[in-house]
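Here you get one chain, nothing else, as structure tokens; it is the form predicted on its own.
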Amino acid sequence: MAKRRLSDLRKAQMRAGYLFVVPSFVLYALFVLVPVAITIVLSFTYYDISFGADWVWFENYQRFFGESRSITIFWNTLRFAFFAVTGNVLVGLLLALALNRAMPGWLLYFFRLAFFLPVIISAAFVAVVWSYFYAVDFGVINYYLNVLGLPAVPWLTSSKVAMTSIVIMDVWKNTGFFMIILVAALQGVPQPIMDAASMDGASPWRRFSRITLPYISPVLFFCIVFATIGALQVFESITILTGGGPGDSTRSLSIYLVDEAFGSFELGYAAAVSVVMMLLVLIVTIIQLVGSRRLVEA
């Protein structure tokens, strides 16, 4: 009798379980499957608003990497991905370091709120007004250089510059938020093993490398790839500031698509670029994960 209460008690537990689960599952179902799965399906097809879809397989894939432009955007994709996300991380944990140590509690407070303001504000609103900052004549930044007798720098209007000066917005913009992460990772630091290798002589980069880092290891991967998702779906910042140019040295994938989809009406082909951005977060994703078996202590 025992048994059989324990066990109609935990049949009891598991339709509950259920209960609560169910609707959680059906939301997400229809709101990321559902789509999920209609996309790829229509990236197989050439889809026409007035005449419906035809299937043409795997065109629209063929059209991506065969097209020099799309494989621009591609590799743009990548190259603002990394170094956006090696500035936000290697900043923040540089803010981080910097604010982990004594000081009186006013001043931290207003250091934590200053470094990560920027990070509550929209993304819309933080292009706009650095828009300005880069402007060519009456800009901040180029009225200092002038100040400084250097020369103005086309900050948005020149192919070699425009990347970089979105990835330096972004950084400004983003690393707040991985400097308040890595700041609670390096409070979990165990105090008295950093004191006693202070007193064994150990200099501070070896106290960082060697016992600091394996610590943080694990909050400093989901950084990176919090990060590089992110950066891979960049969108705002680039449209405002540059709209993808000058031609297409700033473009994204996601701003691609947008222009496909909206622009051009090819429906078929964008959904096909929304697969392969799809299977670009994925495949990072996955190189990440099986390289922090070697990176991440646990």
Second form
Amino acid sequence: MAKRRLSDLRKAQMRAGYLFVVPSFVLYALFVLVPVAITIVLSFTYYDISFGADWVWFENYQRFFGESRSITIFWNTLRFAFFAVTGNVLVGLLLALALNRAMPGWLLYFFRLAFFLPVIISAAFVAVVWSYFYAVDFGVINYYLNVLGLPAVPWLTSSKVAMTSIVIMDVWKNTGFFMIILVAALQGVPQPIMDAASMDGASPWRRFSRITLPYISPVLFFCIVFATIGALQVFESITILTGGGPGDSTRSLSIYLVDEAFGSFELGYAAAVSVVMMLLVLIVTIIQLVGSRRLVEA
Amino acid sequence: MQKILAGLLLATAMVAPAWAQSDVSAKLRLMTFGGEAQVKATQDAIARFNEDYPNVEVELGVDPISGGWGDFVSRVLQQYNAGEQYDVYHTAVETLQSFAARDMFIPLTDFIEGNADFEDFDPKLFELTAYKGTTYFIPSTWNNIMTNYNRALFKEAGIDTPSKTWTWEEFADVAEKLTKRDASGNVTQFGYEVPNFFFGLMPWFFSNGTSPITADWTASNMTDPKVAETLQFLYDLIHVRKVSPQVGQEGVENQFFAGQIAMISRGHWIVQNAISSNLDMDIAVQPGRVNNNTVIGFGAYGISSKSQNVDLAKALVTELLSYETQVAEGDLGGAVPGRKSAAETEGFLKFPPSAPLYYETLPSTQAVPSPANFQEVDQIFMRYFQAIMTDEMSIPDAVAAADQELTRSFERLKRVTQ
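Beyond the form predicted on its own, can we have the form predicted together with the partner chain?
So here's everything in the complex, that chain up top.
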């Protein structure tokens, strides 16, 4: 009898649980799962909005992996992600370490605000402003280089420099976000342990590598995954700064797929590009997850 | 008495259409584009239309064209698919083939021929809107690229006003004279700006008797030696004669308004900025190698093939293209009005001094190449153009690669057009 009452209760709880989950699951299915499924199906077709779809099976994927242009863009995306993630997280960590020390409260808040401010400014605005900084003939940076007697740098008009210029702007714009997260993580490192290590004669580097880093490693890992996913989808800053040029030297997968979908109306091919992009994000994230099991302290 | 009565009846019948109101009740949807001032001119036209059709509600949609014309085409296609299409679309030359190839608009050849009012428009404009011999769109306003120059800098350098037949060589010499450098060799004033957009570049190809794609817009023409010759000339302006800033920089147009660049290739759309910058500017024709042809792009009205109110839509388009609307648009300074009479008003001709040249050069214009894959052609061409101008690729390599990509794009396009 008692068992039956418990069973009814559990059933009621389960029903309530499902009812609570249903709205969010329906929304998730409607706005995530269904579009993903449609995108995957579209990627096997030649689709014209007026004339409908023709099955082309793997033709879109063959085109993607068969064209040197798309492979260049694929590597550009990885290259940008690697340098942007490294720059953002590393500079964010250095800033966090610099700010995680005793200083007057107003100064601390001033620095935090100063470094975080670029994060809340729209990427489009930031890119427009930086494009004026980077201009070869009339740019602010080259003006000062010229004053110092140094040659002008083709910041955005040379394929050898353009990607670096974009990464610099990206780090300036986003590193404050990681700084704030890492400052919070650093404040969670127990001070008595740090003090004990100091008393035992541990050097600052040893204290950082043996105590601080293991403590903040889960947060650091989150920062790396978060930055990677964002970097692999980079769009607006590159579009405004270089439009993907010179040539294709800074074009990312997301710019490429928008060009193909809404410029060339190659919706099937664009769907294939987005599937490749999704798999890329998935694979990189899995690699990071697997790697983190060894490196991140529980 | 009978004669007087008959005369009165006849006079009444003749005058009646001028003041008669239609009692037709319907709803029309109009999609347009443009800034606040253009939208105001459109709203005024709708108000005039409603004087004749008080029971016809006109819903006005304004597309910001923020993602370019390709994006606009995509949006219109989606509207058709969803059955949410507008009755009348105001669009641009870049989209015409994409729409016409899909039978999305009704042929307007008979409507145009049966309406004497359209004789005020230059026939050339209608020729440019035709697709496979049929006209689907009626041009509204247009822009042709002219050489805009700073008169004060010309006077300062002692250079005469450019003639209507000036050549590439004469132009390059003038650009050199207008380029100034400081003691350490840094340029402080450029003679010209090599355009960094497809529309702005076309006059250089047209004036050399060529184009990046064939005249019928169905294939690549990159391997024409004249294409490479034109690219070489533009490359030399930047790298050999050093009279132009490198392409791909922000704010170059502002440098022209600030007097740091002496010549720039733009359309009538910069006139208002030139006035507000107090720039002593005038216009000259495109310098020529084999001719002085330039490029033209235009806006145009089309009526949806799915419209249930075609006659009302035609009446609305007639009002949108009326003299009053065209004068209002012309005086705004955005583009040249399609009606010649509206481009001859005092308001339109007051600036720049050679403003009549806009209409005078119309016969020697060629439409901006706008096949159904326009957006892709634009992207491919500009990508390789920038690669050449920034020394990333040699001209022969870039031309060959662009030709290959354009050819593939036109092959894919056959799926839609055939």
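No experiment lies behind these values; they were computed from the predicted model shown. Positions refer to the first chain, counted from 1. Here the rigid core means the biggest group of C-alpha atoms that line up within 1.5 Å when the two forms are laid on top of each other.
Fitting the two forms on the rigid core leaves the C-alpha of L282 displaced by under 2 angstroms between the two forms.
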